[in-house]
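The data below hold one chain only, encoded as structure tokens and taken in the form predicted alone.
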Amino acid sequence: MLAVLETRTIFGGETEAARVIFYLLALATLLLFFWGIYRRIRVYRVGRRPAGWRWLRRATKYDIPDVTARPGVSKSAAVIAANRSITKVKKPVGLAHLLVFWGFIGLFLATSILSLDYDILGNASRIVTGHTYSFFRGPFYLGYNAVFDLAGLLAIIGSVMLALRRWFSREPQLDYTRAEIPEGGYSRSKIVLGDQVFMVGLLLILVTGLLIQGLRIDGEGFPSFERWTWLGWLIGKMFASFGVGAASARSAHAWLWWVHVGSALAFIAYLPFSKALHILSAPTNLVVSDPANIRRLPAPPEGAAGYATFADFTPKELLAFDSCTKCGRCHYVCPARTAGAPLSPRDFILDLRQWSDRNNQIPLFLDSEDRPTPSGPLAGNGPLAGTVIKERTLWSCTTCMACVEICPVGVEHVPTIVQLRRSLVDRGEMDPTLQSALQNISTQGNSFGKSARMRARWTKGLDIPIPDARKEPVEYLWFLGDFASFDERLVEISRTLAKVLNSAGVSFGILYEDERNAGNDVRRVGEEGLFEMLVESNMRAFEKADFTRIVTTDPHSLNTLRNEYPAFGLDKEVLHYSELLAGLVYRGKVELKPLGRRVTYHDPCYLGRYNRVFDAPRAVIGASGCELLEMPRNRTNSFCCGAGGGRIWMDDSFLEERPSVNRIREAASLGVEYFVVACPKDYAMFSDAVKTAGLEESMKVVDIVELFSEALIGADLVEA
């Protein structure tokens, strides 16, 4: 008896003409695919190389404690492999995507192995030796089928999960309605159809691949070794149970094979011109994404004030446009969009992508928006900021970083928004209230327009001296910021913190009239020149002082001092006051009594998302003996108060509901009496919000140091 050869015939049942047609189609597909990819890369190459464009050189370094560090290739690869950027918010979606991701990688490997054996080894051996060699047989063949049948099944399960969600879910992030409605209207029916084509195409490739496998096994009479092809065996048995005999199976296999091959080739050719491009661009963008770009904003293009033309964008930004999957997560969490402002981070990126593709003559099949009259991404001539992206859209951003935090593919919306704002500032196109605040900062060093000599007026009436760090050495230089120095609602909190630090024996001092606005929000408004002037002024003040480290009450000041001032020569450690207070408790420098209150805590954007300070404020609350009830949106998912990015200086009367009011209503649902903050701007915003929401009788906004002060034992403190 002859031994059965454990393998299968490639192109089994197909004629020689069919093979020739297949290879011609495959060649045409690859040419179209690489032409499309080349067109994309050519666009990226037009982009501006910023100073320090050496991400590949830095990509091998990653220091976990440094939140500004680039993740690096190895860490990014781990994130991509585990789909952690997708799973972190929507676990079922992440699981489905993980199945599709690894399922298709498995099927790609299966196809590559088959091509290696048949097209390369087989042809090479026949040319060299006159005999055809193959490793696609025996144990390798059996294991190959067992493993890659599993890959196919996983890909189908994941694709079905994603398709059902896309087709039947009513989640708001899947709604393509724009936040800013063009005057002439718009249609995104092509985008919706493109999503359907993408999902149906994937399923068609996967399902036909398994069906032809079952038909082949049925047509071959179910060889016993094909049991290793377990999924195909089961499908073949299903066909046989329906009365599909061997001859019919072979006939059906012949035409269904072309459906499968045609679908796969069409998908490959379609990929560079569709949503499917994210299969390649998204992992690449995750590798080159850099958190430091948010915390430490890039400078404007050399010789320009912000972005005005296509050539101003960096290759990384252009790649990010192609990486967007339109998942809508950024759209859903954006506080501006939630409040009714005309900003959606998703729409922002899609508009820029369509504008870029139109300018570079790259067709986007079923992945573009239509408008009856040219406007936005379809506009003709006109400034980028103001024509393609409306001024009111750009000014709506609070720079809270929620969009960047939640994006599963590493798109960095905020730096691009700021670059476009810079061009608006250069043209003087801004709110009158914002212009007034910037003028005050330019002339007086603070947004309140008060004389610099009044910056330390809050110290009057204290029964303790506040050292002048310019005249005597101190351990901590206390950088208060504008609101803690000038806002009448906050000066008493500044006095309370001074008393707490004095009682705990902390060596601290201030700069008095030499302190200027740190410039964090000035820079994010887009006034780069004024930001640099403020840095220079504050750096001169720092040079006059003798101190070891800086502590600040303001998370916005914390961010720029910690992450941006080092580029200008600052080499001191910068702490938030909650970190200092938590350290006092941890080291046993103070003793606190339990207050026994039910409170909730708001994570400031610039303290939490930007600088990852989450535990210190909670440690202070816990040490004060308060029961902390977390709001549903907390830590990295915290909701913005609406003050960041200079919004605190702009008119917000057009909003349907201010973000601060939205947040207060969320806190009220917990039934707490105290809303704890750790940011002067938060205190101002939420103090107004409780009144707007009609909750001033049931909820009180308190600063974290007020709890600390009240719980402090053995200190002669006034009641906060």
Given for the second form:
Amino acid sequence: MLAVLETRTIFGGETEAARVIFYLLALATLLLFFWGIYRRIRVYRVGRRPAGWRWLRRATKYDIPDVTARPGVSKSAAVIAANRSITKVKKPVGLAHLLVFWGFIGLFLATSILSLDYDILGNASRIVTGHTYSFFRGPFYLGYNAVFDLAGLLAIIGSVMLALRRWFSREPQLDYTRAEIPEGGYSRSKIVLGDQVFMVGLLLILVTGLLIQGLRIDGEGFPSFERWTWLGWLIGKMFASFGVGAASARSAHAWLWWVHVGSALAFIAYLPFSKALHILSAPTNLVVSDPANIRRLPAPPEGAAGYATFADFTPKELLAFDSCTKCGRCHYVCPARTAGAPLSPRDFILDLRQWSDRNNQIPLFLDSEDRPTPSGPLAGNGPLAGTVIKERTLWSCTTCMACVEICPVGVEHVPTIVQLRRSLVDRGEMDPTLQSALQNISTQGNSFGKSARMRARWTKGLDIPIPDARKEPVEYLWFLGDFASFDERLVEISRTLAKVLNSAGVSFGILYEDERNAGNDVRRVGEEGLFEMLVESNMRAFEKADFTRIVTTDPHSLNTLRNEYPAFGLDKEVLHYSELLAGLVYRGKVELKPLGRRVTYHDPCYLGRYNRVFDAPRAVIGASGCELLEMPRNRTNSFCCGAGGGRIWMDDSFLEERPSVNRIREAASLGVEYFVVACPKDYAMFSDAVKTAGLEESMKVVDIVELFSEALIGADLVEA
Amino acid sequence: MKIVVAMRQLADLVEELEVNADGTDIDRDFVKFVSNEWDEAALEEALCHKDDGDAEITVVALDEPDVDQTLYTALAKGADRAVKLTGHDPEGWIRTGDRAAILASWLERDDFDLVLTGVQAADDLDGQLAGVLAERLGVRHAAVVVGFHDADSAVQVEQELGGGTVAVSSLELPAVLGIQAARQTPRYASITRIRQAQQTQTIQEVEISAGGSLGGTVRKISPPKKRGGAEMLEGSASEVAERIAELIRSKGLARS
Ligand code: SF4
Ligand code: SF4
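Could you give the coordinates for the form predicted in complex with its partner chain, as opposed to the form predicted alone above?
Now the complete complex, all chains and molecules, led by this one.
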């Protein structure tokens, strides 16, 4: 008998007219929702598709080396399900989001099941058999209520946590102040309001949903099976204890029901035009985002130098703009922004989104920036690179990848930044110092403006011969890179490495004057033609030589040799010298005497984040008997020295505090005497930073090979 | 206005230059050649005029090592036509007098309003090319030019005199100008654009038979003798400061 009772009428106390109104409203809502979504998808459809549909998800993951390997669909799904991209930093925030995420999925399911039963099964059965069937009864009904009440509770807890953070937290990532301040000023109050509407809207839907449940049960006089609807039951009891009787509960239910339904419908209709869009776009973006993209930069659009018009953007990039939740994580970690440069990766994405929305006449009520005088993304005309995004903003990026690493929704800022830089380079708009570096690279193959024939001059001061890989077969071809070959301070370290390799019995050789700049930073500057020219020169040099694998001193060269050169025909394994040194230790080829120093280690962006080599340098440090104290920002969260992406060739005098100085202060707070690096550019940058910070007395920059060498042959450290 | 920019190739000074076996020239075998930086300024000034109005630019150069690179780069930057003059030994040292003769015999046949060239070059430090060329063509000449404006059949030239003084004078066209500096640093031509120019544009080759050399013969060139060199001051900061002060006083640069 119970089975008959264990249900509730859908549309409990509402009149026939109310029902009709509800369905009309629902219809209007759905129309608005799908129209909004359609408008956006239409935008993606205009995007430039590099080749067929393969851009969407690469077919196999086996056509690429490790670091660019893309997670399978199931793995992406697992990341999304566990909100792992959000929880990887700021655990409590991630947890709160996870509650909201699953809570709302639960509530969405609940509504869908109800609609399936009542609107579809109910109507279909009535039309076909004349009887209205329903499975919304009996044990199913009880279970349904018990489970989805839990979903509602989780969603409420999560939403309240997030709302409290939004209202009371002073975290810098929640601050919407722009990094690049437009001349006529700007206002982001509509963005702030948009956040509040989103959040308060969610809370309103949740709270009214639970309240009407309680009122309904109260109004029905607490039928005992409704205990399964535990949360509603409790709330109903609460009402009852305040003296709300069955009759007044029923009348309160009638109007509160409208508040609930009205706000839910409004939310759905508003979704495509607001921050809430990320509910759909973010998971999609996570599925199509590709770790190869940043490590192996995509080519410029067919027949163009770089991005100049809207049609140059790929659907993936356009989707990425719509996925950004303005969480500010990238804004917070960006070394350019930290240093006071007019670049924030968040603002970069938001500006492009606003520009795209404006271009496509997508109405935005909130979630957009206003400017008293139209400029930037609001400007009427002017080039994309230069007006929509300012030149200096584009040039400020060190391509450190911190933004891409931390973004919870899989936005890939750097490839887009480079595409825009490419059109600046095409127009010849750049720092004079960068221009002369590029000119030097194109005439002599190095950024130092030295003769190509001087590249191996550093070998002069050595009493051991450095084999010429073009003349004799070697196991390791040592690719030095410009800094290790030409910089006065660094050639000494190159000599040290040569001695170490020699005494460890490693078979190695160099290319002498045939080595050219590998082109990693040239490509990231946006000078694609020069990059290709350098690849051709280096590939010709590789062909002349006989070797098994490449080892390089320079993480930047490592990145391009390992990830980009294969597309041009390189089929050799590429190692970083820290990996080679660690290998010597592991295979017992060397014996090291412990040095017993307290050191810290700086992960170079292109070694760590880009190529995931974290352990080899640490193993070398450990093997040389040093105690490693980690800086707060280490491994994937390492802080850029400021030299990457061609920044080393540009003026940085406008920065408030150079990233390298910021980093050195971080290390100084640990009280270590040695700052260990594994990248020639780092050695140069941090040696300067130590002086700027006035820490010459207390801290010394050393290269891992110097530690290794000292522990191996007891040689002294090179004077910085 | 029809502007001709005459450009030359020089050994890249970042190379370690050596004297050849007979001691009459630098050893040209292994050095890299680049275009003369003052010629680059001349080209930039011409391009700026083209950006502002309706100049038509021809770049002309003698056949010399890596000259095609320079000419294609000029085309990539916006020059309308490139001409390479042949008929001499492209590997040897082309003396300024001979260079002027070869350029003049081509210019006599071509139509131009202005010829621009760098005011000097590493192998023409006294800046003779523009003057000799003007003389050979029988047209007017101005040197150390830092800017010019078009004024009908004449051109207003700004020349740098000593101490930052600028003289403005008017020259009747046609004329040859030795350019000291352009109004902005020479623009960058991306490799992609240069490669495009290589694929889509051609360098016109013209053979010139200018007859024998006009210059004298070089008997001997020698690398500069090392003199003095720098003295490194050692010691603590105050000792070094003391030494510097002493040196300044001893040279009579400051009253004590
Ligand atoms: S790559 Fe680094 S510097 Fe560039 S926008 Fe991202 S975080 Fe900032
Ligand atoms: S781009 Fe990513 S990390 Fe940056 S604000 Fe948007 S969602 Fe956050």
